[in-house]
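Consider the single chain below, provided in structure tokens and representing the form predicted on its own.
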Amino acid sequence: MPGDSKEFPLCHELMKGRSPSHVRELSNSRYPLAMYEHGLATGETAYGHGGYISIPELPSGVAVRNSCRPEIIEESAYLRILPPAGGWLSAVTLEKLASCAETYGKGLIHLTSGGTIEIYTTREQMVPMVRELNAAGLDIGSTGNDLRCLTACCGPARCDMALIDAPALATYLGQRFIDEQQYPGYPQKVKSGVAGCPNDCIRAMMQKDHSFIGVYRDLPQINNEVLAAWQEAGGDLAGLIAACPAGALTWTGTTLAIVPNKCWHCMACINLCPAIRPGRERGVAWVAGGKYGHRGPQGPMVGYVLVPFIPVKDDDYTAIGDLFGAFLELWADNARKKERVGDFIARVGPLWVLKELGLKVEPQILLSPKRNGF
């Protein structure tokens, strides 16, 4: 570690204890620890605003943070790498990332909350690093007013709740719209995510401008033999019935049944009882306009359910890609500068959006995702 406990006393305090320490990771790299010590001592970060920069030969995915302490470091430049969908990284890929970080950067990798991978480096080292990343099947993007990386849950590669192959859909969209991820040209950034089921463990509906959520259209399937075994093992039938947010579960005295016109097609009963499984008519719901950020007139928003069900057959995602591209074009042509998707839809109205896209108007779009079974 550079320096000692006397030089960076506040940083050293954050290295104590058994829990993994972010400062220990910083100190094991060539990160300028004096910058963090300054922030801890003053209560204000030593980094200033930055953003997307232009580097010859490179698309977006290159950015800097300005420094408020140029005597320590003039700027913090970094590459933003588009990750494989679903968060899947092999040991081979991790070794390549580590090698690039050590060779061209500061020996430090940042896994961002937005799903990308950042390596801190210098402007001079960016082009040779990207060449090596490209040779390993990786690429950069997701900075500026462009389509940000498409995140996804782990999908059926690991999760038994997956209704669609979320990483496969995210990969399809990422490949089809790779230029939009690398060449900024929109009024504002656009974040997108794919969740394999309404549980939405990646919180796509709440923090993404666009989310495609795996859903089912028919009723959940109940196996009463499995249900009986579950009850014998201590399963709480009364609690299961009470947990249904729509009040759609009923007990006939011998079997458990679902009232069709009440069921929200959510995952509440499915999560609680192994005897209840999702229906077999599966597809995706398109939810648009979610964001966590406070900027914009609407502040944080949950997205609008614009299309409750888009069938997915034989892993053909063409219709979803066509719809996604059509909306991006509509938004780019009609949005105000720096207007996020949710604020745009709130201003023009979801009915106007559907009309312009030539889509059927469904009453569900006037409801929140919670009322649509998510």
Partner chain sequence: MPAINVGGIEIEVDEDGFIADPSKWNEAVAKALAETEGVTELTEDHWKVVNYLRQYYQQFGIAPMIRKLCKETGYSLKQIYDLFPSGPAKGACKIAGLPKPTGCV
The other form holds:
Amino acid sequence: MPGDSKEFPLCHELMKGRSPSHVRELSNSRYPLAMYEHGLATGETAYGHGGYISIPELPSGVAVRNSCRPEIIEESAYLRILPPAGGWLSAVTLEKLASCAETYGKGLIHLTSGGTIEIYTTREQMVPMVRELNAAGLDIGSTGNDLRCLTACCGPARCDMALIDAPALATYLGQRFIDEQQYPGYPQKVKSGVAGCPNDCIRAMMQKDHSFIGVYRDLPQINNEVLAAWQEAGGDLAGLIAACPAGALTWTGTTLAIVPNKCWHCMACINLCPAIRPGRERGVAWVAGGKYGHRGPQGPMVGYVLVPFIPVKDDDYTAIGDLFGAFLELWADNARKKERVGDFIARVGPLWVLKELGLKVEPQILLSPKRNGF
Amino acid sequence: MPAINVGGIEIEVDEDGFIADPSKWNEAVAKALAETEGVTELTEDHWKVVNYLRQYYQQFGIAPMIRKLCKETGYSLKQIYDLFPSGPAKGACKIAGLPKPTGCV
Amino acid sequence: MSAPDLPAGIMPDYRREIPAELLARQGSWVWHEVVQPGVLRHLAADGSELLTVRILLPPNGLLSASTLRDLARWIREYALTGRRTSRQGFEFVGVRPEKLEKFLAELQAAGFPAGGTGKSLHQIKCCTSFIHCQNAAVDAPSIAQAITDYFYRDFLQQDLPAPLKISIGGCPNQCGGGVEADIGILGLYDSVPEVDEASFLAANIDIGLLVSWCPTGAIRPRQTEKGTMVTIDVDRCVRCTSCVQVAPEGISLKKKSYVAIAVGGHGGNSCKGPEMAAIVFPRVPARPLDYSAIIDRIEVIINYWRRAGKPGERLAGFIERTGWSDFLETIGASPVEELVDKRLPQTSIRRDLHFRY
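Rather than the form predicted on its own that you just supplied, could I have the structure of the form predicted together with the partner chain?
Full assembly next; the chain just shown is listed first.
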């Protein structure tokens, strides 16, 4: 793009660096670079608030950004695609997304920070693009006041820490609650995530309104033979013992052991040493209320742990799905307009939620008894 | 301002096709608005939704939350979209003669 | 019913993205290690291995169709499948060991270097901002680009005390996650929203929602002869812009903006539980494309941690060990009165006598 350095000097500046450049991608597509240049030059976005949009046949998954520079582009529409859980994208899917973006869109794909995939396009091209996506086994959704995309970590297909099959659970929930992802009828958006272990690589407890985190309830398994080999190869046993936040690791001189009632069931030792593997009694913890956004009285917050352990056996996710659905109904029936789950639980109280859902208050969810008499 | 023709009378609508003066609404206007939304025939199911929206709007001055609309009429949200392809806000509320909702929330 | 039934929706099954030979080994992994920056090796109990190559993508996960085709071609030639990471990076999973060196060289030549694993700077996560969003106060992608360019070496090497994750959210919505990361950057507004009386009254605005959604009660209804208006209390307003979302027709915002820099956010439950990042520089200019004020401050933070952090110590753990007073002083943070949470003082003001001098 030889002419661009004069026409779009700031955009051009962003292509000079050593690292991969988003402007290089934009300029390889039909994205109107003048809109971005406007933002960079004025310090204000060239996009305006989107109005109501509804495309017959497409209740959600479509949105429009208004333009403050209609002479460049009158408006910018985009589709939001429900991604395969765990971020998995095969060559076939990548090529399908590329061809859809080229044929019906601006030739640009956006892997969003929320986990979805967006393609910028026009209103007219939306229905034909969705038809083609549908034929390829993909669909749109996750906009407005609906159940937003179910993100998951990569799961046991690649990870040695996975306690549950996070992408499988996310896929199960996504399939069971597909209408909730495609027909926006809630008081506010509700984001969900499934993480395979307490390392929570997708930060579901923080970012998602509603998350299930893989946990184990028995003790980490220690293999003293592997431990000896690990030490032989330079493994730092003293460092390992010191790394346990609970002080639960003890060394007898010949074997390593865990003091049962001290262990927090975190991942500290498991992350450091191949001789310590997660326990075998596995399930999920249910966490609700996380959000990054500064709207609402609570602002950004980490979610509340509502249930410490729901067993998962034989890939049967029915009970988790029932709880997921029951909670969404409870929230939707009782939340105020635009009240995120975190603000809702802070207002009605975690115990009220558990009572309404007929769940027991497990002692593990208590951080500290109250320190007043009310 | 654009307008739709109902039995020879011009009814003003805004740029998104919502009726400019909600007091001018009547059943004939509803039918004319329905055609702009691709709803060729207003069935008993459509009227149930439209009448509920009007009743709620007259009582409270705002459109009901979508969830309330579904619960009170007994239709699932998917069924509402089947009836009104543009959805409850832009489709059903427009046909019911409610003013255009604001914001992108 | 008169209208045809809408078709059932499709939630794709992730298993179709993974070839059978990899699915068959699901759950067999017992350990993983970082072979070199950008290359992970997962080991199965039977001794078999799985290589993953992680690359740096442009900020914000924006990819042209031709880049997407490159990724697909690389998967076909060198790996079993691919995945986008939760930080907007990309991984090739099941890379053929005999082709690894050739693959890494090809990625490097194509401008998508491998890195961002282990004790390095990971992919910077950010929102779309001025590229395609109406809410953005600052432009997160260009800030991400500037930081990645400046600390490029740290992406390719693994000599930091621990992993370093940086996230940037361009406005108070924080879609980019500025509150989540070891170092977070939050785009914020300076200006208070303004109500335009004529256009406010002309639009059909949900006043109840406008009032109930304001987190600080700064917006109050007021009856006038022409109808219900609202007043915004400048002192109470925290510039979250919820009101602009509800009533863009009647409430607008002059987009004067800046960023706050926060430290010590971390997910995961190993040792401490997840925590949002804490703001140490509440007001830093972020006018595109002059981001030197941001980079200078980040560099001071990273340098101190690099110098004094223990191996394996994330920024949050480092600050916990050294103490806030030492950390704030060393990095030259803003005065304490600018760092106290005015709305929730119990989270900011000490209620014990454990002072460090």
